[in-house]
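The form predicted on its own is given below as one chain in structure tokens.
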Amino acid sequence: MISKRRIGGEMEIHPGGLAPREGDGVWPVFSGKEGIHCDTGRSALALALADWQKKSGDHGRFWAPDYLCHSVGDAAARLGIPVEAYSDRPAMLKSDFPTPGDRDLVLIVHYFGLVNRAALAWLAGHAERRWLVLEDCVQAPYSAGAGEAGDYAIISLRKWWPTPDGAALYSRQTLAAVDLANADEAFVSRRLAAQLLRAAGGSDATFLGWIRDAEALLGSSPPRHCSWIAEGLLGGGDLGAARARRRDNWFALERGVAAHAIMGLAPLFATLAPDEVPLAYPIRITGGRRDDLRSWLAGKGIYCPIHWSLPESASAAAQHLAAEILSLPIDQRYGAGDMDAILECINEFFRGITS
């Protein structure tokens, strides 16, 4: 089976999107700290690690887990600081949490939409603690829980809308001077216009190309101001029906997993908190045959990210979940019917071993 549409990937934006819209917007709040909009992830978190190097004198060390995206030891190395790892992953039961100085910043992570649960209880049990906390809710801006405990929570909702940036930088106490250059044009014009052209239908060379042509841009850019292409098309929306799509989406996939129980495949959460919204319906593959199924969904249609592809420094235990995660597209674009498509063709890849 081929999908009937694309399934995953950058969202489209359709030109009656870019009107303006009635709504609360759907940039979260986070109980106690202040908001600052900037273009990216990228940005935000480097926002706040120049934040925190002015206010430790550039004496703390930053711990950050050893399954990561690599943008954040990008970011770090921008600015000359050197990350301690430590070892935490998504559905851990336990966690080796790091021993952190006074002047310590520590990253947390939460996951694909769900609350990291092991992190916030060890938080916890530091009430008294003279360093610093930095939740990352690049995957889970919208789930109850996430971005509450620490000092800092950064968030990027690319992922999450149809938008060529946006992001920001929450903080409880009062960030030093911050200053943020102005929107890239270059990166933000060949964003908007890959994402144009994919609701169009065009190409998917010229919209791949356009999208890498501007995430090319990221690798030496300084924090910018949110665009205000997307600062419109973030004002408005429905967290919602967004909300309740995805979690019923996440569902039809849980019971199509359990219902089908195919040898290789497992999911890598048991459960949904009521609260939480999910980003991907993340997946292990056994068997060394993680990058095949990618490459057969994507022949069908349907685009499978990776969460992700880590250093050689990584931990082996990290190393091992990067090699066989999967994650299963589900968010608001999508429906039942596409759902059962995806189950489809994943059963259609693992009966094809078999026989």
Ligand SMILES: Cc1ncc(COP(=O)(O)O)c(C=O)c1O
The other form holds:
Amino acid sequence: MISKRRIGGEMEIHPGGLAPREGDGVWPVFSGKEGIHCDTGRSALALALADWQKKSGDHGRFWAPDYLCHSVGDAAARLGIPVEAYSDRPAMLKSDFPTPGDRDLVLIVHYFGLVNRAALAWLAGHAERRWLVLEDCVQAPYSAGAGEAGDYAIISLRKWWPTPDGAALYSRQTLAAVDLANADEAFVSRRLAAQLLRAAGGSDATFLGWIRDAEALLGSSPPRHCSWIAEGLLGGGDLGAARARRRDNWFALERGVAAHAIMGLAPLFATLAPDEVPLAYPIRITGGRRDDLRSWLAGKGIYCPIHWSLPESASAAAQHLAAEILSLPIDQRYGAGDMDAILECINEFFRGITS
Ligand SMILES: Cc1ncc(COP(=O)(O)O)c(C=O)c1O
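Next up, the form predicted in complex with the named molecule, please; the one we just looked at was the form predicted on its own.
All chains and molecules follow, beginning with the one already shown.
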């Protein structure tokens, strides 16, 4: 069955979803770590960086992979912290991890819901380290093994659930004084209104404009508390069902991509482990056709993000991947018919090229 509905993009909030729900909540737990809720992933990162600065006496260096969401570099820059890049990216065969000094902080990223096993193996080889490790689990809050080995872990549940905000910092040691501003009404209201409007089938231009306006506020926002509405939305929810849907959808696309064997399209990852929960299904489109395919899919109501456009300072290899990557939506809103629709539209695009 081919789905006719829109696929991907910001998660809509149905008014009925605002009512208190059954369940234990969808905040992950990382053994040996205490969590503190905040509004966004970049706030969680800023809190971790501030804590590390206090503990290191402001003397260490901050290392981060060169394949990274721009918001991470921006958050560091706002604290006046230079980023020392090392080479790591999703599905990289041979990463080039740094040689940190005693007071340094190393960020490792778990990409797309897959555990960064190369980074964890490298870490395991440094059992006696005096430097600290921050695991970015924004894309992998629910995959077993992510968020356990580092001193800090950050998540951002607004990427995973219908909520205007909601993120957290987890720390093995007690955090130095944490300073959180109140939730920003302008940000939360715009996003909530946009998500309600999308659910009601309202105007795309209005909905997208409100989301854009809200995101623009983050450029100058201090770390803030998680909003009341997000605490409510994330206090319930069916994580088991979401996990199963996301995995089923991943494998449906994996099978479809393998069966169609389209020249110029390749999956980024060969496997998904049994205890990993994917964010999206990333593919590589070669031949300079990625942006055309993305526009084609958007024209069919299928919205695929790019994780990520990189600054010119990134290595050539990282830039190369960033120019080819496309994330196909597989989240819990969707099922087999939607995955068929995505595959059918991709096939149609490539048939148009070869015919
Ligand atoms: C890996 C990673 N870390 C951090 C962030 C920042 O999260 P937020 O947008 O909630 O600030 C993002 C955002 O996409 C991300 O992908």
